[in-house]
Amino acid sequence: MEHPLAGKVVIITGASSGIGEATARVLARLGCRLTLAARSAGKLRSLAAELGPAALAVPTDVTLGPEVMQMVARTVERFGRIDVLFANAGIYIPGQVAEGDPDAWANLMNVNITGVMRCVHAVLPYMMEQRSGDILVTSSISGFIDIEWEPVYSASKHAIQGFVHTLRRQVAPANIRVGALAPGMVANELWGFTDPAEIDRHVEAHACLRSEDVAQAAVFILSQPPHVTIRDMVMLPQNQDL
């Protein structure tokens, strides 16, 4: 039996590494047509070449409106429609507020909040015209609880939760589903994990998720029948009790 996502056109931001890359690999195996977007052009093009002709690499900075519009326009030009936006691009800054850099915080907010909003705004006309679509946003456990060692990051993810929940109500009459995928700590580049052996140790200690775990959760959410909306999915490493 054909998978329910087979043939779907999916835009993935933050696709050059971590959760975005892992999700792209899974969706490619399921027969999706993919637009891969990220700032890391070299890594993005390598991934697209690996995944084959159904993958389109579009280097994109989600904080720049013209680049986001180009990402969407090239998707429609290549594939003719947009079925899914996986708004996954994000950055992470922990630390004490007294020791922080407000300019770095402003950049984080621009990527994690405004970047998501720009991408959503750009795809909505197409989804509303076709009266179908899925918008899935990478949130965080930090959007559900206040984590003291990452106050700015937590603030950005609380904002994303508010945006997702209100957007969902606005676009539901157009048969567009909106949800948030909120993982705890993931052993990938965003959190500073690059050594495979170190990743394995943290996963085996039940202290971290793998990017692939989150990718499978994204596929589960997007694979639900049209009458089912998964509003939020929170997933944690078994030993991360917050």
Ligand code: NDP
Given for the second form:
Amino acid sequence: MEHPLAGKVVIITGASSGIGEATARVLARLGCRLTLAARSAGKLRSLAAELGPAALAVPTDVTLGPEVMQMVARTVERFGRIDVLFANAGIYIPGQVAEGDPDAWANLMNVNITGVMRCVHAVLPYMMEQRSGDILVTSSISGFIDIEWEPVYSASKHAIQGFVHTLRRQVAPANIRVGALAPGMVANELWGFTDPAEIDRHVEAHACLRSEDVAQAAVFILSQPPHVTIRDMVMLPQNQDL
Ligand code: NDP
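Alternative state: the form predicted together with the named molecule, after the form predicted on its own:
Next comes the full complex, and the chain you just saw is listed first.
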């Protein structure tokens, strides 16, 4: 039997690494048509080449309005519609407020919050016209509890939770679903983990998830029948003490 996501047109931001890349791989296997968005053009192009003609690489900085609009327009030009926005791009800054850099925080807010809002704003006209669509945002456990070693990041993900919950209610009458996928620690480039052996060690200690685990959760959320919305999914490594 065909998978419910086969043939769906999915935009993934942050597709050049980590959770976004892992989700692109699994959705490609399920027969989705994909727009891969992030700033690293080389990484996106090699992933698109690997995934085949159903994947379109569109280098995009989610903080730049014209680039976001163009990325969405190119998706519609190529695939004719947009079924899913996986608004996943994000950056991380931990640390003491007293020692931090407010300009770096402003950039984090721009990527993690406004970047998500820009992408949502750009896809909504198409989804509203179709009277269908799924918007899934990568939040974090840091959007559910106040994590004291990452106050700025935690504030950005709390903002995402507020946005997701209000947006969901605004667009539900247009038959659009909105949800948040909120992982705990994922062993990937966000933490500087690139060595597969190092990733395995953290996972085997039950201290980290894999990007692929989060990708499977995204597939689960997006595969629900039309009457079901997963509003929030919090997933943690078994041994994360939060
Ligand atoms: P990665 O660092 O591997 O991926 C981040 C992605 O975001 C990259 O593809 C990066 O691509 C992209 N990105 C960053 N800035 C921009 C920008 N301005 N415009 C477009 N794309 C951008 O980490 P993850 O895969 O883990 O991160 C994905 C999401 O998961 C983030 O929202 C993060 O907050 C969230 N998350 C991560 C956790 C973890 O422990 N790793 C835990 C909980 C949530 P490029 O640099 O090419 O632009």
